[in-house]
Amino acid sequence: MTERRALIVGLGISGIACAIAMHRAGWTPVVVERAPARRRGGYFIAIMGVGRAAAADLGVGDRLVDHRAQSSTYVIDRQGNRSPGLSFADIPINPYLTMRGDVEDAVWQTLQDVAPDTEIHFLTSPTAIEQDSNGVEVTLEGPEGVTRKRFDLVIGADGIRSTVRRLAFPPELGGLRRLGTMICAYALQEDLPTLPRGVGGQIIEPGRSFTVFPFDDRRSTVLFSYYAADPDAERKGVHSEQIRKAFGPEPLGPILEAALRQLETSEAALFDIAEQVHLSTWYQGRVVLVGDAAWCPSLYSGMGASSGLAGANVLGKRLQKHGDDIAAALADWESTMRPRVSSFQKFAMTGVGVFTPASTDAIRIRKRAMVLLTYPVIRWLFSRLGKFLPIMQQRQRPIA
């Protein structure tokens, strides 16, 4: 067979995983990334069963490590007073708890092992995409100027505000759907008052929350989440100033104040509108979207990285299975992925209420549920029940 070349736009977790999957399927991946280098650092993420299974298929193997803390998580107030709480570590499906940067490093090192000569261009983005039945002409703008190159397939793994989606997918196919909140996630440089390393906490107030995700072997990461009347205006503002307004006018207290001071010097904070991508199809001809560019289940689902790894892995398998019939491969891939992704996106709607209850009554209901789940017998029953809940099963079962 002649060489088949795939352009992958984006060098994040999904993009690197796609490069591995395409290489394993017998394709030659070419990657472009608009940033000057790979991103470093990041924030807390969970890798669920579908993500771990995909990583194993891709050869990432033991490079994915669970960094969960062994100590407790508490519901706290602004002064640090505690009551029992639950963390991701208490979820009965036993996710890996790690950092976005750790997962990206894991897939990157695997790519270097299996395809070290992969062509990668930084500071480069597509500006036009034109296709016919035999291939795709892509206009690229980068350090060497403007070039036009032809590929057999284009994969958009360039995030929630995907350039590939904007260039190749008409608006009537769908787009971004907002969840009503703002999120800010980043890693701490220092421990917070009353919350030493390994201890987690949550401040839950009507319409706003602050969560500390602990690790035993590194500093904690945090998540601010709050409802916003004008998300676009929020996103344009200075991160720390917008959060101070959202959590005012009450005094912040020592914990929130310390967290916001560290946000002011953070180099890798995520501050954005909480959104999902809803499209009626994830491919157009020979252009396909993967990961957040296609579906973005949102941070509240806990499935962003896992679904990105799974999407890349299954895409490679389907292209290998169907050979030169790219249309059949993409149709097979989407029909396999879409039911799972739909359930992940629905689960995120519940996650918004768990992380950011909208009212005092919602907080009261949440508190009662959390208190019950701290009892050993109830937690055992909950873990057993998890084996029979469809969403739990879908988060555990590999996507093949």
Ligand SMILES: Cc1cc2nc3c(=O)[nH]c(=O)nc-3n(C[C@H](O)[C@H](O)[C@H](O)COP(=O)(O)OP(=O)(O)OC[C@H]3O[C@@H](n4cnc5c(N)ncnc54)[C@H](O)[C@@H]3O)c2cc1C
The other form holds:
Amino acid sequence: MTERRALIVGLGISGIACAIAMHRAGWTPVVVERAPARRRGGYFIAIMGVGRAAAADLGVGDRLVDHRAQSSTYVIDRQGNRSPGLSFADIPINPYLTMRGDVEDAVWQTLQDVAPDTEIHFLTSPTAIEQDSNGVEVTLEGPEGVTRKRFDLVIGADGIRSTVRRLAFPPELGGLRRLGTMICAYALQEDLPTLPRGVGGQIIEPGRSFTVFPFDDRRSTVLFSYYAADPDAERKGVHSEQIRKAFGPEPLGPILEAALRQLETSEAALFDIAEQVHLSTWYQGRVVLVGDAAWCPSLYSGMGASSGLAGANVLGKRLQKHGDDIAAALADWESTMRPRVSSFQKFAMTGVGVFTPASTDAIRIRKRAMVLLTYPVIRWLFSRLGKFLPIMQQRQRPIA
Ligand SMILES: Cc1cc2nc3c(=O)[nH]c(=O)nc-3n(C[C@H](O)[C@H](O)[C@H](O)COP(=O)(O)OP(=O)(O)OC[C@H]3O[C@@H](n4cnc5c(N)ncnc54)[C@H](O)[C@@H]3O)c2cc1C
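If the one shown is the form predicted alone, what is the structure of the form predicted in complex with the named molecule?
Shown next: the complete complex, the earlier chain at its head.
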């Protein structure tokens, strides 16, 4: 059989998982990454059953570890007074609670094991993509200058603002869809007042929230989420100043003040508009998108990394199954993934309201639900019945 080469654009969780899956399917993956090196650290993420099953299939094994904190998460006010709260640890399908960088490290180590010679070019990006029925010509710009290379398949795993999507997918197929909120996520350098290591908290006010995701073995990561009338203007501003305005005019209090002071010196904070990607198809000929580039469900779904892992895993399997018939493989792959991804995207619409309730009424309802969940019998029922909710089943069932 002749060698089949796939260009993978992007070395995030989805891109690395694609490299493993393509290697396993008998292809030669070549990766380009715009950044000068692999990213590390990041923010809290939960890996659901769909992601855990895909990681297991990809051979990631026990490199993916649950780092959940043992103590509780509380709803707190600006002074740190506590009332009952709910966290990802209470989701009745046992997600792994970890950090984005841990998941990326786990897939990266696996790639090093199975295909250590994978060609990876940093500081390199595609600037043009042209295809015919037999292959794809890609113009790449990087330290070697401008080069033109031919591949049998191009996989865009280059994130929510994908260049591959811009170059190969006409805008009428769809694109970004805003959820109305801004997000800011980063890891703390010091514990916050009243919230020692391992204790989580959430300040919930109409249209704005602040969440502390706890770990026992490292410092917490935090997330600001708030509605913004003009997200473009918001994003152009300085993150800490914009958040101070959004959480004013009331005094910030010791917890928010300490968190914002740490944001001012954080080098890796993510400050962005919360968006999803909606496309009517995820492939055009021999160019396919995977992960956030194709379907970003947003952080409110808790499924971005999990669906990226599953998308990569299933793509490799379908290409292996259909051999030289790439069109059939991509059609089969998309029809397998699309119903699941649609449900994750829909779930995110509920997730925005749970994370950042827009009104005092919504907060009141949320608060009552939290109090109810302090009763052991209700908690037990929630853990039993929650498993039967359709979205929960989607989350825990592996995608084959
Ligand atoms: C605050 C927050 C919380 C989250 N919580 C969860 C959660 O609980 N559970 C969950 O499953 N998911 C969660 N997510 C989502 C998850 O982090 C993402 O969906 C996932 O990391 C996306 O991975 P990716 O590889 O598809 O894209 P990315 O991580 O964006 O990787 C894309 C890569 O492509 C590179 N690139 C971009 N453009 C180019 C170019 N032109 N040329 C070459 N390379 C390029 C980038 O540098 C990057 O390395 C959360 C996200 C956020 C922001």
